[in-house]
Amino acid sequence: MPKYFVFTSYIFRKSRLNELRSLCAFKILDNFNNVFVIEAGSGLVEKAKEANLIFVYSIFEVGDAVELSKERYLYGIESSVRKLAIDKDVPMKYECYDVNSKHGYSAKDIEVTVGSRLENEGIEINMENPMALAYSVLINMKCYSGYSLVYGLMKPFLNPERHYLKAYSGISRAELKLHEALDESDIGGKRGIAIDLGASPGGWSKVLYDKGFKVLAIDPADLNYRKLGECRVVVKKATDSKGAGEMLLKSESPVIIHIKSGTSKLHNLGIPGKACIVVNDMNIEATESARSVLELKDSLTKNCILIMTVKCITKNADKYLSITKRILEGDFRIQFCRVLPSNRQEITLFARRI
């Protein structure tokens, strides 16, 4: 019977294995806090693309498994990756997953190495646009590896925290939970203004500026200024949010304006039905944080999009999940909610207005 591992939220446990179970009969071989390898049916992979999964983030088809020891590491990790069917004609990278090193090499260490023999037996090694992928997990002394062609793969790389960080600017590690957001809610070539709730310290508004859109960041507390250096960064008061609207009308380029306010008393920001993207990190309990969207809601076109984190105070995800949606519902289409591996303690929400 076919091998996978499975990414999920370790947060989340009942979650996560109800969502499994409802695609397939499994048996658990080893897990690790958020990675866990199970025995299932054929075509797990395809379910999991097709069916809407909120605490299953991804999951890998396994090809070999092995015992590893001490004195022969590397070799045995490299011996599994060799026992797999790649196609030496097709362009592939490398990745490695280790989720409890403790053998004195790191994740990339792997990678260089295993990548730099497989290139010289002859395999085409691509690290930024790979036909396929080889990979390894470590979990508990033993390694399991696998190969796919990457368009049949639920995601096109292993490790996404790693893989985000290209894209990190220094000012908060959230920014990776956006930029896999907006990869995940294919924002295309929309641009425009964007409002960034609980935008403090920063870092949620940079990426939206780096990306072209005219930034309304709202938050009481200041924002990361020196890191913001290199943007066009003006600071306004809650009684000049209209005011704070109008420049970004009227501004020809990105430019982050932060008014220096929470929601519950910004009754005008001067941008009627503008606004196509708001995002929304608010560290308050969700339904608060869900009506705080609301009270800006006249700001934003039809078919706006909201990416928003819903805060879980507890491990009831499910009941935060459903007030939250039940709040949104009559301004917002929910699309989808999903627990992103760079933001396991929380579930991001993805809606577009009515």
Ligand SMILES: C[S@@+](CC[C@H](N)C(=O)[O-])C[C@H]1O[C@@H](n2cnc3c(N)ncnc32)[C@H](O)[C@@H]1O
The other form holds:
Amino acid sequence: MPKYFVFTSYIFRKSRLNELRSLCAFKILDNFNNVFVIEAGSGLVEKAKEANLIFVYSIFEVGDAVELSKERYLYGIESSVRKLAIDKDVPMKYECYDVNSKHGYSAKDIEVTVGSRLENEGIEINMENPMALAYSVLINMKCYSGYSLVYGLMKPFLNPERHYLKAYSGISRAELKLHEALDESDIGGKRGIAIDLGASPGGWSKVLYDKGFKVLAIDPADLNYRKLGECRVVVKKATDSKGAGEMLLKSESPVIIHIKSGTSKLHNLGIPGKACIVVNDMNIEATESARSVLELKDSLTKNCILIMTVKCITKNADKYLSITKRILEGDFRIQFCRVLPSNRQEITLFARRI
Ligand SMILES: C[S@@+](CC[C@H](N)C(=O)[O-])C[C@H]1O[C@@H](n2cnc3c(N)ncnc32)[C@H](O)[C@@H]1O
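Let me have the form predicted together with this ligand next, following on from the form predicted alone.
Now the full complex is given, and it begins with the chain already shown.
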């Protein structure tokens, strides 16, 4: 029976298992927090790629499983990887994810040791743009390893935390959520005006600015102007929101205009039908948050992208998703919803303005 390593939401425990059950019957072999090793029927990765999953983030097939001993720890991992059917001619990367145990080696140490031994044997290693991935998941003193061409994977990396940390600018951990979300949705070459609702301390605004957007950042709280450092930032009052819009329209280069106000005080942003992306990370109840988006609808282009975190006060995710969708549906086409690795008790919703 094939084995799989499943990366799920940490918070919505009941929903994640129900979702997995909707894909296949399975037996849990190992589990630690959001990580499962399961035994299930074949073709689960393909099935999961086709399904519109919310709570299961990624699934990797396991090609070999071994018990590890403290004495021969590295050797055990390396010999597990050696049993995989690695194609020497395909440039690959080796990744290790140590879920719960530390035995004097970091995952990075293991990657360097195993990766360099593979390289010494003539396997082509490409860290930046690999065509294949070999991986080991270490959980409860066991090593589960696998190998796949990147196109067959749900995600081209094993450990999202490490993958997205590379892009972290240090303003707020929240910015990781937007990096993860932008990877899920195709924003293509879209650039222009972005609206960031609940922008403080500025992580999401910085991500959008760095991508070349002119950002209207709305929040009564301050942005971290010091950490925004080299970005061009202008602060305006709610009473000058129209002026802020005009300034954005005129600007030919990226800029962050911070309107220091809550959304309820804003009526005319002065950018009719101009914003091509609106992001919303306001830490308010889901219904109110969705209604705030609707109040801005005249400022958005047709097909404008909406990325918003739906905050769930309880763990009844279905309830918050359905009320949010109901409010947005007349004006937005909901594309999908996903719990991303950096989401806590929230779900990221992706939609397009109709
Ligand atoms: C989780 S933080 C946002 C973090 C931000 N995305 C980042 O990357 O730095 C939520 C923010 O929503 C703001 N907020 C809550 N209600 C708001 C409202 N009605 N209008 C504007 N901002 C609001 C809060 O002031 C808070 O700064």
